[in-house]
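Take a look at this one chain, the form predicted on its own, written out in structure tokens.
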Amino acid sequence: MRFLLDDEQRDFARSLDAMLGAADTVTATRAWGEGDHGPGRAVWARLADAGVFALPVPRAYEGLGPLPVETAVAFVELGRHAVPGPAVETVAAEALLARLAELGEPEPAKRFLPSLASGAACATLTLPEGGPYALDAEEAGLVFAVADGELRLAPGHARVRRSLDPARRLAAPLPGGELLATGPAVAAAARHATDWAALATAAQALGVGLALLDRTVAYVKQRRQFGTPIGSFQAVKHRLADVLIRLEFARPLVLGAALTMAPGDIAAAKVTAAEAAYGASRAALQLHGAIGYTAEFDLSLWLTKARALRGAWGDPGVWRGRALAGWG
């Protein structure tokens, strides 16, 4: 199995990195956490123009895919730049609707997928295996809810709950709403969507971990103790080397899962990438010292996101169990 990206995929990653680097995503993420979605929506518009939200959507519905490897590549960059919003949930909704169409329920796909692929709309959703709360339901134009073998377009959402990550707000969709599909196909499509959500979350977590490592390496080269940069200390080098090894071990698991889309592979990627990012956050916090605890310091955007993504779509114990079940 090939785990290396080809030239086109690497160019895609570099173009997204350059675009997001010029988009001031830090300001957009801070504004999003304060309830101002304008800057974040501008970033989303750039991502849509780059085709990011068309990657999971079949060509029959004005998409480019499904292209899970390219989707994973994109979400690494979204994590690296701390892009706010329900990007994972939009991808999961696209996967849900596309699989429903494959299983003989094409009407929801015809109705919603073209606008999601173009970026004209964004979505969030709840799935039976993903918990009762939808991310950024107040901003998403479409709120889907799957429960009891039914897919509904929720009529609204209940009180918003804050996450550890200020840029993530959770809400429970209100019951009822328009019935879009029902029957066994909904349950099968929901499982497929959960796999896509886990894959995108794993890739995003990998990007978060890489950003934390890069920022910490830069910091320890500048911070001096006893007249010497702390990055020259052996203990600091070893700590950062451990972080690098864990992230580089997670990378092929994420890409391999995107290649196979096997549930066991996706579960392993979710656990490994999320734990590697969480480990990177702990090392970053320790090596930055007191400044790492301040919300005003930009590092906090990635610290809180690493913790939130670790438990998104199920905690590590859940995904370890699925990995064992998938490989058993």
Given for the second form:
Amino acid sequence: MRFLLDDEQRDFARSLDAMLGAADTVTATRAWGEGDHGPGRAVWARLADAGVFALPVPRAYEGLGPLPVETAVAFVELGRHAVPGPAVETVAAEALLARLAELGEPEPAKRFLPSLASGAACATLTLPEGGPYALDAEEAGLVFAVADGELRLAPGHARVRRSLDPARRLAAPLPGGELLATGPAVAAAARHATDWAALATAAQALGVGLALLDRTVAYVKQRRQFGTPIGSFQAVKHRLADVLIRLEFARPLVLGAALTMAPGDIAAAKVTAAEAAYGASRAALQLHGAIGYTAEFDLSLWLTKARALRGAWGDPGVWRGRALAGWG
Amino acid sequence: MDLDFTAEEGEFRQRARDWLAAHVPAAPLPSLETEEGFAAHREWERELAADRWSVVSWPEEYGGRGVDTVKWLVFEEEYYTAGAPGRVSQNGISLLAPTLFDFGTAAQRARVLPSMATGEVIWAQAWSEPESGSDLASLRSTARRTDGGWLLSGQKTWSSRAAFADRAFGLFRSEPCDTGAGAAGKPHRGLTYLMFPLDADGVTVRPIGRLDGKPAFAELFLDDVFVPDEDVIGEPGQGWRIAMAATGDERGLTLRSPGRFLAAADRLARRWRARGDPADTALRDRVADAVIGARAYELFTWACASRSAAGETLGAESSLNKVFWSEYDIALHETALDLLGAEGELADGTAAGQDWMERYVFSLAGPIYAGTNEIQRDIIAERLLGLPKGRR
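Moving from the form predicted on its own to the form predicted in complex with the partner chain:
Starting with the chain above, the whole complex follows.
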């Protein structure tokens, strides 16, 4: 029993944190939302160099994994730094293709996994248990769609829809396209991919929540009213204490889910981390006051992402149902 | 990183499970907050101790098995899964014993711990006073020097299970406020940690009915109660530091093991599956939150135990723990009572949901004792988040 990240895993988190901290992800995220993907692509290239997209991919397909714990560790940092792009979706697509290969359909894995693992390609997808929109379909080179027991490479996407989070650009894949696989293995692989999407989203949400808390703690220490920092007021302290409690109890669920990959654990992690992050966003907005309600203030990048991730890959009710079904 | 048990831990689990299967009473014992129930639970402590299951983490010389935190948590999980009775010695085991291990003398440990392990002596805490709750350091009960010991005077209150317990431990002011350090805004100084018998001359115990009327706690009136020097823990005047070390334990790992919540969440989930209305997704979500919370608490605890085993010191983090479990416990029991419907109102000792009601009433005290959750949130904000101190 040693339910703790090892030194290597902690070093990995620290190095990603340092790398992303120096990469001006705020500018990249804002540009991404305006359709300028260049700066975001540069961040992605660094993530690829760090091996992030190789983590879910088996060694047989030029990956490093599957390493769900390291993937979760990485996604906490992606969330903390508001990294734009279909990172969750790329990981989910990798899990989908890898599981299909395990179930006797290796061709799509051979064809796509090496380039996804190296970061040369990035993917987005829709799955039967997710919503109709694929994140960043206009920018992802590969748009996978699973429906009716078929995996297809979509021929394009419908009109891009705006998310509350400007960095999340949503579009439904167009029907048809190349048929990559069919049969019961597709449905099973899609469920597996949904679990990876939920795990990565949970980890990302945890990072978003931690960033919101850090920024808000810093703000209430320096913002003065009535001649004193507002962080000395008990109403403020208690609200932030509650945010920390929720995040610190979400963290072991996220790491535990990555360790066991049990559907009930993943569901518990998704609902808890997403709601903890959303709770953090509500507290962050309230405690910043009106400045927090502006798009111009950088806090907005995390505030809007927390709301989006709460519902991404299934709303809290869906995941609560799965958590209960997976119990015992 | 793993969540695996060693073969030896697995064998330990099996031994605990086998013993509990053979010994846990088939019918629940009467409420331990009643005289009859207290006696029955004391007898259960004796039975546990006879086979060294009452204090597994203590050294063998005091009646334990000397097991580490992982095995203790394994035991707790098996204990509550088996539906074993509540622990009437909880206050002594989780508060006084850790204090004696850290600050007591070998003679005190030899004198106090074996009879605590068997339930022969059951201990009550004596912290709060009528004017000193969250602001515990303002307490006024006094310990005055006398030949060979101290004379205790004053009033203590909310002393859990003192109505039926044998002895108590608590803090007393040994340096008077008007001359000692206490006067100059340093109320934490000049307090002494003492143990005393509840049947001593000068002690009057007045039971107090908790919310449901059961005499779960008591007021203690002390009038020149003699306590020999050997019953002072640590140095006179150092009581605050000593007591705070133990309240960290109380809030942290050792007061509420995850086994208790895992077992309760499991019972709730089973009842939901057997009796719940699948169309009632609002209630379903609350049942889901109960199982999610139990798992979160279990994993949080394994992380703490792993950090502790790796040599890290757990400090203010115990406040995260205390707020979480105390609020979780209430939510779980509210959900259970709601699921019981009309039966969930009954508190006459015969209803199907009687144990849920008993534990619900118990859970309501959680955010108040062991340092109120308001105090815990102050600690979290100031020590973990680094926010400035302010007026309480």
